[in-house]
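A single chain comes next, written as structure tokens; it is the form predicted alone.
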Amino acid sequence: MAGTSGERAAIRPPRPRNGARGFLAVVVAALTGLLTGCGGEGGDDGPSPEVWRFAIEETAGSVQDEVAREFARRVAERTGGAIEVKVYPYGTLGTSDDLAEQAAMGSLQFAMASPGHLGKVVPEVQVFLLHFLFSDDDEVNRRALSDPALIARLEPHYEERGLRLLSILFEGWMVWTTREEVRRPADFEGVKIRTMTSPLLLEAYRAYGASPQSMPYAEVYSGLQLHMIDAQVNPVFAIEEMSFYEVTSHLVFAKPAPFVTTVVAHPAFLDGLSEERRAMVREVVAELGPFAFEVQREFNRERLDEMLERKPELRVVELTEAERDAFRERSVPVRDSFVEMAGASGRAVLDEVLAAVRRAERAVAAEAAEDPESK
């Protein structure tokens, strides 16, 4: 519904994670990297710390921000303050595409790189955009994403694009926010839903009967408010952060896919570290998986409660297994599209993801059998 200029001026804007971006940000990032990539001369208090730069794809206060700052804290602690990790929230150094490019060029030592963006240059990573690959059990998924065999399978594809894959992190489930209740594919007929621009996601929602739309993230709130779109998909913490729940009426938990990001580094930077420091980085990164899992669980739980407190009429819809099966059935052919796009290497990655989930399910089941009270 179009409004007058006065009505448009009164529209509440979202709280975007997107900030300043573009060519100038990239140039500044590169120049800053040259200036801060190593320690300088100190003052009276001794030499200044060596600076490592870590850019994330979310705003300050987000899951990724908490994880990156914990990485910085642990690195500082284990090096006695000899290394300072500076965290750059989304927008301060450009777009997600810019961050991956800067990490590959070496002006960033570390970055978060999500499949929705990185998939343009690493097609195999778009496997994480496919629906209904993972377990309903979050702990199973955390373990599957940290499976060494899965990471080893993906590593060469990152290396080919000038990136070193360090970790894959689970940030919670993607959730649909809609105007009307959605419990079956027929309910999606004609619904204009905003997704990321991945062809696989567009195909997935077309298979459900929806009309997927591309739209800049910062325009989704006004798009929902003006009825340019009817729905959108994001993890709970992002829905609260961007206030999307204010302009929709239902939160639909279908668990189609987890929201996943990867931690990457500049290969030459890592290879140039001493053996001791490389081991320290690997150790800290390994600890981030469980830490990130607990952070996302806390953030998503708290922010769901906050949304319901602010908008009591907001309806939470949790699909039954039978209802999810109807969506799952329609999602399977999209896997063939992924394999066609990513080729034999994509097929190998897809098979490894499914195998990692099975291994994690067996491990969790075995632990539960040994200690029934643990579940």
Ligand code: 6CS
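Numbering follows the first chain given and starts at 1. Small disclaimer: the values here were computed from a predicted structure and weren't measured. In this text, the rigid core denotes the largest set of C-alpha atoms whose superposition between the two forms falls within 1.5 Å. What changes on going to the form predicted in complex with the named molecule:
- Residue 248 is among the residues whose C-alpha shifts by 2 Å or more between these two forms once the rigid core is aligned.
- Comparing the forms between these two forms, the C-alpha position of residue 127 differs by less than 2 angstroms, with the core used for superposition.
- After superposing the rigid core, the C-alpha of residue 147 moves by less than 2 Å between these two forms.
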The other form holds:
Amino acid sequence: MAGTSGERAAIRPPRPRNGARGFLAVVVAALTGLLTGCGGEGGDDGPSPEVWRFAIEETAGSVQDEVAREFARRVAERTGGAIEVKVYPYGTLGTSDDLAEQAAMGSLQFAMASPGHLGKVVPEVQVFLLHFLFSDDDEVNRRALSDPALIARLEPHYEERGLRLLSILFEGWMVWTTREEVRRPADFEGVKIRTMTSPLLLEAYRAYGASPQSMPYAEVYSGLQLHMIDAQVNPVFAIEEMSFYEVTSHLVFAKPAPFVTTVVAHPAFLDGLSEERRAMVREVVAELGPFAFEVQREFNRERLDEMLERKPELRVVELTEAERDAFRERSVPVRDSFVEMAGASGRAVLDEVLAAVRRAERAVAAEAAEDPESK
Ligand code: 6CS
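Mind giving me the form predicted in complex with the named molecule, seeing as the form predicted alone was just shown?
Shown next: the complete complex, the earlier chain at its head.
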């Protein structure tokens, strides 16, 4: 398809965080893990732990990294160290597409699979790429994304592709980084904006008059630097850690959609676990939603400050409600494109998302009425 590209690339090294957590350290750690990462008999210290492999689509220091490492900590704790979850950051085992494939094949036990890429093989999950579908209230969105009916509605579509859907996580709002101020759809005219590789994203930005181009995460920095693209869209923490702000000048907050990812597992691996271990995985996974929510909140807040400190000339543009309305209006027909791509099952998923948001709104409103201090 014109304007699209697959998810195949070598990653640009992100800015190293916390010294040893640089890209090189990650690669070395991952390669070491690959060479030694099988359970079995250890030396004098007794049996080595059983190893579960968990690959993420983001670099070390990201929201997904923090969440996956927390998963590893909790699994180790609950199994008394009998299981070691090894976390593989983006770039060490391949692109998002590769990770989903490896989880389906069973060479990975767990992976993060974002709808922005997974939508190519699970069209229904592109529902999370639609704009102005969710609430402006993050707490409502957090609850809606963990709604059991929504997860149940999506599960069979993952299973059809050899993946078990475990959890849906909120990583913050998508923010546009651009070279010119964008306040109206007309400002997007002719702007080459990079999107993730699911086809619906091209429709979402064409609806604004932009010229979207899909591209793997790893190529975005150089794409901006070489002026192959003019803009990109990601949550604040990712804009900071991938240094996209260095090669753009405006951060535009329009709150079009949350960045959502999903935690998936290899179905046969899960089914082969003892009932006790499966219950442990379920429990730990259930804890990840609230944990990820807190992490994204902290990372997105802190990293905005860090970027502004490092680049004070960065322009922060926050759209007014009236300005957002102009984008909202343009985004509505894209829901039809989604239904065309995802069919009747996509329609059912869309209805379920809308219902989950309404349920979450009611729950949050009821709690606020009971305890006005809580808001
Ligand atoms: O833009 C992307 O491709 C990526 N963005 C984030 C924040 N996570 C993973 C995804 O692949």
